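The form predicted on its own is given below as one chain in structure tokens.
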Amino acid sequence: MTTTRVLTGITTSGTPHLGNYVGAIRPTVRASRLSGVESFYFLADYHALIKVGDPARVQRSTLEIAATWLACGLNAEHVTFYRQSDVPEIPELTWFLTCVTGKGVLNRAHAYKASVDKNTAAGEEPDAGVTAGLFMYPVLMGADILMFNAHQVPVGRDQIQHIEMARDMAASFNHLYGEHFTPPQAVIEEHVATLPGLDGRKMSKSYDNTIPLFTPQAHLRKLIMGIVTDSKAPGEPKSTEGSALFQLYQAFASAEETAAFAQAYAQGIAWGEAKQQVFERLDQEIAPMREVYEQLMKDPSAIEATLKRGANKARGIATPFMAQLRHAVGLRPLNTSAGGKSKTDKTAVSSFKQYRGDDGKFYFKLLDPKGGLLLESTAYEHPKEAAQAIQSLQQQGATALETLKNRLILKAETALVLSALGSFSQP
């Protein structure tokens, strides 16, 4: 069965709210359980630096979002769950992509154009207050996606342009240096609701109208009781159309529950009673997760350890892949072949050789395509153990190299070894 790689990130710029949960967190957790899917979930803390100048807020948000994903059921052992800044290959790839991306393409990015239009309307210089980080945001996003050659990226309609830009970057790099990147596809989340906030507008930190996902139960009730409604009295039929309260309920309820609530609207339910029903339905789903979240928040070290394990897993792919890309663009040891640009050249393959030594024990070695020795193992008592070590190196790359470091003797530069391992688990 073909495996599809799916990648999703959340910017660590604030406290997760109900809109984040319904629009991003809940659907991605469900998707992570699908068969035939290899999922990558990351905390986009580099992206947060573009719009947040408060270091404590970035750190706190990183903890809150990681704890939220885990409390909502994300199994970190079944996916690749990592913090963006723990994978140094991502900013390096950002530079590679920067060098093949036209400035004119970035001039057309929605966020940049919106800033320019706003400045122009205010009579200011077009680029007033625009940082290079904001301008280069699409390239960093492209690197996030292309580093792991994600096939699919779930996004809202406002993010489609960034996926198209990532496809352009992949095509430009492949044209210059050979086929390395898979063009990603945007997956539009049409069925995911956009929740209204306390004032009826889209729930957003920029509107200051959010309901924090794991706010204490009493505060959740208070916020829901404060949602803006019209002045219709108890007994008067009420319309579900445009009702923020109804939309909140619908996002958490079953079809049968939603139909019953709509009927209550038609029969003139009092707003206070309607708000109480919304609170109870939301808290029914949130309360068990809130309890887990509160426990996780008490132990940041455990979350840190989880993210570090995820980073090691991510780098098991990123490190050898980056070594391959460095070689492709010409950043390579001076004693290696100068070839490699031709797109028609077939990629040479490294190989493992397992053998029995004169002492009766079992060994293996890794050879480059020309037969050069890259690494060799120490002795194993049984051939199955040696075979398992080879399999780990082929599948996990840098992670296995670190795990098995006491059983291996490197005979070449680490970058060359990683590049060779990358040829076995090419994204």
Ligand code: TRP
The other form holds:
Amino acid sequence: MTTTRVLTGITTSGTPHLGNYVGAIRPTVRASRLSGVESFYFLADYHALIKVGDPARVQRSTLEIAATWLACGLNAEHVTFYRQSDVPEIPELTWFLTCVTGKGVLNRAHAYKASVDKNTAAGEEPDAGVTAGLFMYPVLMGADILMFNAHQVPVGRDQIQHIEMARDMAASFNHLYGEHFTPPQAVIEEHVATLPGLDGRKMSKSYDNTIPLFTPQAHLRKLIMGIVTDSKAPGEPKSTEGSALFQLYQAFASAEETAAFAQAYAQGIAWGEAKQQVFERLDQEIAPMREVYEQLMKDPSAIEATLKRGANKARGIATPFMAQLRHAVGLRPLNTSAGGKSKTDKTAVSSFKQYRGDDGKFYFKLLDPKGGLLLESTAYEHPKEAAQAIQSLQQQGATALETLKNRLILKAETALVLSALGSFSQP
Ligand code: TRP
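Could you give the coordinates for the form predicted in complex with tryptophan (TRP), as opposed to the form predicted on its own above?
Next comes the full complex, this chain leading.
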């Protein structure tokens, strides 16, 4: 039973628009329903601090984005849906990764380089106005991904380099401290359209040409009526090619509907009429979700509770994993046996792996340094309980093995299991 772990983050710096919906939210929610995948979706609010200096906007955007994902059908009980800043292990891992990332690698990050190039072209100091946060962006993102050992990371093209950097960080860390991280893979949605905005250019916050996904119905209509078209009169045949209106329709309609709409273009449909049809088709899909969204926005405490549950689930993995990583780098209790691995003794650590079974319940196993199975847990309802069991095994060794014996299945000699447990900490 191997499940693929899929993880992606959304920076909480704005209000979701139709381009986000078609390009990211809709395909991701659909993918989260596939079996054999374990999905992690999070609100990247630490990332938002890099660009946004307005606290009210960060909070508002976090609420809007969370409500949007839920309104679009994300099942928060089925996936792990959390807020980055609720998982303190992420900034801690960021530091570990910072210490294995070449500064020169970060110098070459596209976003940072673009700022430097812009400054240079303007005759400014290369780093003028560049915060260390912007510079460190890829490391924080690497920690997001490696914290959960995600296999696949669905992102836009502009993020591919960041995933490559995360792979490098994983490799450097593993090289120094043993195999802890799985190298992640970027997944690019080739077939989803980039949506044009009001002015015909790609819909993007930076062009200020967006249509907010859950703007009230009347405003949605008004915005669609304002989309640029050519000046062809009613009755004149119109070209679908390069028509922003047509592309927008296509992103929401079936193949048959789209063919009929193309037919209407050829027959010279008036722009006003075409716009009305686009509005109606979009609103047909959006209206039911908008209703849910409006309800959710009225009850921020329910969303807060959902995110807190998600954070608990995420920390059920992050907390024991971070304990393992702290041990691996040498941040250990001082009374831990000096058997503590030196740098040259690279991979000799036992490890706990926590996972979710096909039954939706939570399990863990203990592996010896070569990956051999030492023990397995029975099912836990909550990841937190599983994490607590791991923690007591790590801290109390034999005592915990005894107390937990009804919940564990030994897969090797007790002596071997005990010796592995002893490598975490010794009383
Ligand atoms: N950088 C991503 C963006 O702006 C957001 C993000 C933060 C992310 N951490 C991530 C995406 C981890 C995927 C995985 O779109």
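What you see is a predicted model, and the numbers here were worked out from it, not measured in a lab. Residue numbers count along the first chain shown, from 1. Here, rigid core means the biggest group of C-alpha atoms that superpose within 1.5 Å across both forms.
Asks: For V58, does the CA position differ by 2 Å or more between the two forms when the superposition is done on the rigid core?
Replies: The answer is no, as the C-alpha of V58 shifts between the two forms by less than 2 Å after core alignment.
Asks: Answer yes if the CA of T11 moves 2 Å or more between the two forms after aligning the rigid core, and no otherwise.
Replies: The answer is no; the displacement is under 2 Å.
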